[in-house]
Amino acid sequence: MKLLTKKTDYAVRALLRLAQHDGRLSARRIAAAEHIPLQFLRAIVQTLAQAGYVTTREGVTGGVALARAPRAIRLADILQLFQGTLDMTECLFRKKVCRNRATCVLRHRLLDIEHTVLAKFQRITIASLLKDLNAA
């Protein structure tokens, strides 16, 4: 089970790189600094731009910039954007709800874990990650 996909990881790394530089950075520069394939990063940046996390501008003076303050970008929201909801259980089999769903004790424990993990992701922001990065 992967908690974070490569897309989410790359998106967070790109957002951190932008937070470190208060101005605009080219996608090429971000990709090089973070060792992200440029085409893959461009698709990620497009998704981030459509969701309002970054702005983009083409041309010589163009690039990518944060559209929100780093403290306003939560890891939970980036995870949701690129991966959907955090689900540790799948109570469906061939698109039918499992017969044991209502009485499954494991499912209730897993839902509790999901809520705990999501709450922790809600508290992590790009600003808090940047602070951790600068402290390292």
Second form
There are 2 protein chains.
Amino acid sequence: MKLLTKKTDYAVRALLRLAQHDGRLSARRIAAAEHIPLQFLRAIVQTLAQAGYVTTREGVTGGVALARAPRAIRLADILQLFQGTLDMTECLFRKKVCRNRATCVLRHRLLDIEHTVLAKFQRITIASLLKDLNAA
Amino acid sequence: MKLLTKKTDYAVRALLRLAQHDGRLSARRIAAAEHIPLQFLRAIVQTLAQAGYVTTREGVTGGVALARAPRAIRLADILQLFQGTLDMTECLFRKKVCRNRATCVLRHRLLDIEHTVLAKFQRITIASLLKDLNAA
DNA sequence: CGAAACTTATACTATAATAGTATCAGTTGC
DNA sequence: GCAACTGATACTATTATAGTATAAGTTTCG
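Taking the form predicted alone as the starting point, write out the structure of the form predicted in complex with the DNA.
Full complex below, order starting with the chain above.
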């Protein structure tokens, strides 16, 4: 079971770099520092920019910068941005009614677990990760 | 994010059926009752049999039966059987040393979350699901 | 102006996991 | 012997993930 995909992982690492640097950084520099394929990172940065987590500037002095305070960027939001919502509610909305009671019983338990996971992800922010990083 | 694959889901549902029936059931009957593709379920049953959760008997009077008490079958074990172990430890064992501290910081948090999830899955058994089912 | 360093936008590919499907062989009991 | 079952494989289709490639536009500096 994989909790985070590479995209999410890279996004978080890029955000951490930006938070540490406190200014504008080019995708190329971030990619080199984090060993992330450049084009892949560029696409990730675009997604982050469109969602308002970073600002970008074109041109030779351009690059990427944080658009929000590190403590205002929650891992739960980045996760949702790149991996979509937690979607265990399928049986409730997509099919008429859960035609199998056993499945519903299971889903009830899964929903409980997912809420727990989500709550934990919501408490993790770029700021809290940064704190861990500096403490280590 | 998907916690359970179809295989795990089907396996649990099959085990619940068997626990309710308290005897031998053919894969065909289970598949029909749970709307599971027959060949797919048969492969799942084989895996369950090889792992010792069910016994099978060939021939016209054959079928599948539980080999363990419902309360001795934990969802965590079924999950592991079909989806493998929780594998967030990659950076510790597969690569020499985590060459990126930010990643390690993240993984540390992920491990914590995975332990929580695993603990919850360990507390769910076929018996506890059956109880939910009868209470509903 | 024009090159260098940057982002934007999109299209393409490779690999692996998931979810099934299809068969043939062997077993059991009437 | 045939109907209903399991065992064991091999195959396919779809999707997600993880990239790669490239053409086009922007900004600054010399």
